[in-house]
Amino acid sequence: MTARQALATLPRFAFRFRDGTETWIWGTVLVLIVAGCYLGPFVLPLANPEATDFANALAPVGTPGHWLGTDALGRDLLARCLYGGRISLTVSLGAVALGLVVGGTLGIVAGYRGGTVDAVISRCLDVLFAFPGLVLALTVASYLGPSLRNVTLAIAFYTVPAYARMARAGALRVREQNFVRAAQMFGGDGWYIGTRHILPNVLFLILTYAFVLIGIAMVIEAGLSFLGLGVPPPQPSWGQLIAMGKQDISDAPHIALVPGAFLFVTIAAFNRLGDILQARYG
């Protein structure tokens, strides 16, 4: 290889190398967190989130036995991040997880039976798709009623049609490869063909797209905590924790800048390592 060569090879691998030392940097930063949230309440000793300390009230960040300060009651805000995250997680894992069944069997069907079922679909899909994310999560959650069910599913109502939008033009162009019409040739009925062939080629794009989903996922929660409607107290979340913080922003900004460090991080994680994934397997 002659120099000339090798230098016009290195922007090409300095962008393949940079690229994977970011997706380990925010992959190893998104581990942590979600070790941290699950399991650190078994591994760490930590304080009860609920367990108040009127002498500790208002501690700053760095006080000994208490590293990231206490709020108004006392209570140590490492020990409520930690729990919080494990609400606002599962909150959010559930939706995408329930929006990615949903959403992508409704795509799956409408892209490949086309016709009226895709019609009839794709309007309902538009229907949705007309209200904002976070005021249809907003009317869907204020008419169930705040509890970590409720919020799961109003957050659904929002990744549903994210997820069939997809999964539909995932399938509108499988179907017309020769292997789906091979199939079709030998007798392969709906089922077969969508669980055999459309499924696996289309999974791994909607996989990739969960990324990003988790972190609108996650945003939306903590509006929805925020306001009162996500899951209802003694139950922390990262939005609720924030909401109980603006009371003492002026006195004590790091009640509410904590968890609000934490759920920064977590989007900015799953949001970077989405895009990673899809500009390199989308």
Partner chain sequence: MIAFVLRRIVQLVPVLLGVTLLAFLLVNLLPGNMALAILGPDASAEAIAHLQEQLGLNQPILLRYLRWLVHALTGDFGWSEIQSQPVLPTILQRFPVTVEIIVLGQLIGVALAIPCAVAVALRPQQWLDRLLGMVAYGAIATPRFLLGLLLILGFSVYWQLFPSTGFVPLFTDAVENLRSVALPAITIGVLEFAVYFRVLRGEMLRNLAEDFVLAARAKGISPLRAVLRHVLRNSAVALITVIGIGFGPLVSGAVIVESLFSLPGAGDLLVNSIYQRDAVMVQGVVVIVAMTVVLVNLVVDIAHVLLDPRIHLHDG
Second form
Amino acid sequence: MTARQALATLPRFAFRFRDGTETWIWGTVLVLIVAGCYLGPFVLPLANPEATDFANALAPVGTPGHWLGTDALGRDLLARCLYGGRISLTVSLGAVALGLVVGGTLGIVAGYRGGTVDAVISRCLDVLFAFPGLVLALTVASYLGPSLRNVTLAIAFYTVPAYARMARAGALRVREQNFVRAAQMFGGDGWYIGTRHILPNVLFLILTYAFVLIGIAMVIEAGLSFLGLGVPPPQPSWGQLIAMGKQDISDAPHIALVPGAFLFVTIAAFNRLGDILQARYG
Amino acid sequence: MQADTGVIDPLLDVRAVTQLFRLPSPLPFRKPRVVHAVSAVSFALAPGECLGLVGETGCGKSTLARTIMQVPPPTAGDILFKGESLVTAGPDRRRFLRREMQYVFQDPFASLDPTWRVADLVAEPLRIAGWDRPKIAARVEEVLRAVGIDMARYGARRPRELSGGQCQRVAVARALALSPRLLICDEVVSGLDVSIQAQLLNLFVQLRRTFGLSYLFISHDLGVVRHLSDRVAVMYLGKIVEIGPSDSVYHQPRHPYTAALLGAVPSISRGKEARRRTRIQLAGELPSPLAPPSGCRFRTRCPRAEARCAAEEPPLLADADGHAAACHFPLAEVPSSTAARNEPALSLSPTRP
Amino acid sequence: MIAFVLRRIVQLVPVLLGVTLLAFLLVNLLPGNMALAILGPDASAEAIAHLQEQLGLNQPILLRYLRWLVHALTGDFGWSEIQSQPVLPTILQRFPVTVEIIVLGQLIGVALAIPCAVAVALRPQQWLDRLLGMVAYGAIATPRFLLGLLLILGFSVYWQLFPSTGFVPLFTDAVENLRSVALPAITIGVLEFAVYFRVLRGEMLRNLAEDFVLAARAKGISPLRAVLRHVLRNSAVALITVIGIGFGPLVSGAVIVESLFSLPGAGDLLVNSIYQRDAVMVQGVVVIVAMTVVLVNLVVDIAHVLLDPRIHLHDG
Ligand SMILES: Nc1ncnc2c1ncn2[C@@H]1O[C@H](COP(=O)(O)OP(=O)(O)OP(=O)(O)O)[C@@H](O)[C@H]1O
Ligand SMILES: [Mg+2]
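Output the structure of the form predicted together with the partner chain; the preceding block shows the form predicted on its own.
All chains and molecules follow, beginning with the one already shown.
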């Protein structure tokens, strides 16, 4: 690859949506879900997600007033899914943001500094990577105790090393570029080069990776919740809603499948958008 | 080995500089393998002088130049700028000294951060040197004009929106921003169209006149070097094998390697085709810098090599007019200069002695 | 080659040490008092203090780690007070179930992915390619427990083909055993299929464009044979790498699947030990799982080097 071609593949910061019908569709879906979860409770005439209504228990999808049905206690599934999505999204976005900041910094430092610093950081990452994401999150979550913050931290044990590895690879590539050497010759120090040259050149890579990681973080969060180690009630996340619906799976499968659909569509949207961005600009 | 560089009161004094690169060893607990990229190179550069540095690809020209800039600092040896050592200077002092010596990279695209704009790229050395904003803006415009780039038109562009020649001009403008006394130019015209090469070379001539610059001008193209240089140094496998006044080196090469290089010297007008011929002439395997030959490093490809060449490293001995060659059996004082130009003086192929 | 393997093994030592240290610290540093867990919430303060003394929990953490490590190196992972069982034999007894569903899942994945990828590589961008691409996408976006629930809904509630819970050991009744692990294995296999398929497809299309395949095609070899003979072999290297990278996530999946289908595997043991605050057991499972992941990756790395004709090891 010539330098020119290599440069042509480097980040472009303007998002172009040419022939991006698919991008628009997934983007809209995602915005609707995220807005629904965070704003819905204030804007929509939602039922109280914890209010039981035994007269309308086990209402199927499409029931007027309970458009997505109710569970065995007659609680409105739409309301529960929107409130629950807030937990799922907050935890996943939080864990990925933590990963981006902490892991990104670690990765850039390791990649740019090299030598002993890199060796130490890399070995630590290898150690973290030896633990399957869910197993690590389970262990951390169980011993930190269940709370929004702790579950986020537990998932960050996966996102931080994932991000660090990504950023390190990027920094390693950028550091060998002559513009970094040029900056060194002008007398730029490590902080200057890290923030002015390495970071801008790996930023795009890091940001698109967030989409992919959010999908993974949501799967881990849902898994934790499903196993009963997620954020504790009374704020059931999608994973917990699915777990609760499991008992009634033969009589009223929609109790599990409605939150399941929310989870699926959200993860699919994040994955797809991440792939599109990476394919187009990565 | 400390060669007498013969330059009184030099601007740049390179003393026995060595640069080794350690490669990770394939086995744990084994000695790492070492690339001998530059080995005990000494030379000096007078103020206002232009020294050409030529040699095959991979012989260590860029590494030597970068080592002079302390990126990375040398493994051994010393580099003096205006009589002051860069190697032993503290970081602040080194930064200060280095402002007066600037480096222009081999690949113009790669030396400009693709996420930056032209104006910021040119301002970068000034910012790092701590200039204040209004002064920076004025200076950026000034140096861009000096290299023939219109600030209003190109200032907001990114490198990818420029042509190769324009990129190189921006890189030169960056190097000029801090009013250096020494410019190290690493193959600044290779990879560009011939017409643009000529334009840039003229720019360098003109800059030298306007700013009184000294050059270390690196190229594998002897024609380009000759065009500019007062003196020429020839490098082979990490060592300088011959150095001297341009005329003397070009007309009366002493080292068999120089003679071979000259045997196929292209004139600049013959361009690409001629350069390909250079490659063919030197096609005999370049030994690995991981394990350079003992004694004279050129002996494995040298038709005049004898037992002594393997045993003893030839010193770089200068004559009265400062022409030095590191060879036990240098070529005769008066070779036919016309023959040297048109035909290979020596064949480098090991199979045809 | 031997040098490469040796180097990889030497590199593993600090990682394995780190793995044990991290597992130990996670389980022992963080809140969640082991003595309290063993004695129950009603225990008196003296009893807790006494038990802590007895279990050596009052000693410096590093000392406890070193003692644990020395024991672990001799194969003694401790004694679970809560289960009244030694740790290692308990784990080893649970392991075969986990291995069975993982291996079956991978087999399903490979068995589906190869023919699909071959078919698609022969006629890229056709309807089959699009369809399989979407299926793979959907599978990747579906958490395993959700897929498992769907399978239960379809195959055990609706058609009543397979049981939704319970496990019959292989040596008790092989057929019943297969029936009992069918849904878990499919749950794992579908996602594996999706991942393998996407990688194989990309790799095969890339290989198809390579010179030697074009040359073979020019000589009159049919596209199918060209794919089978040249492309598939080269693409297998990528498949092996993916199987290696995917092993960690696969173990995560096994934990979920065992819990969902109530299979007595190592993942189920982990989850139950966590519920019961059985720190010694959690630590043992986590360490063994992580070591398995590390070793699988080592084997994959070596296989990769052995199989890939493009990698030469002369200089490391
Ligand atoms: N960072 C490094 N690590 C290891 N080896 C290196 C490094 N930099 C350069 N080398 C080696 O040092 C030798 C000299 O390289 P250098 O780039 O200085 O050659 P050059 O004369 O500039 O060649 P060219 O004409 O192609 O630019 C080469 O063998 C190269 O592989
Ligand atoms: Mg070079």
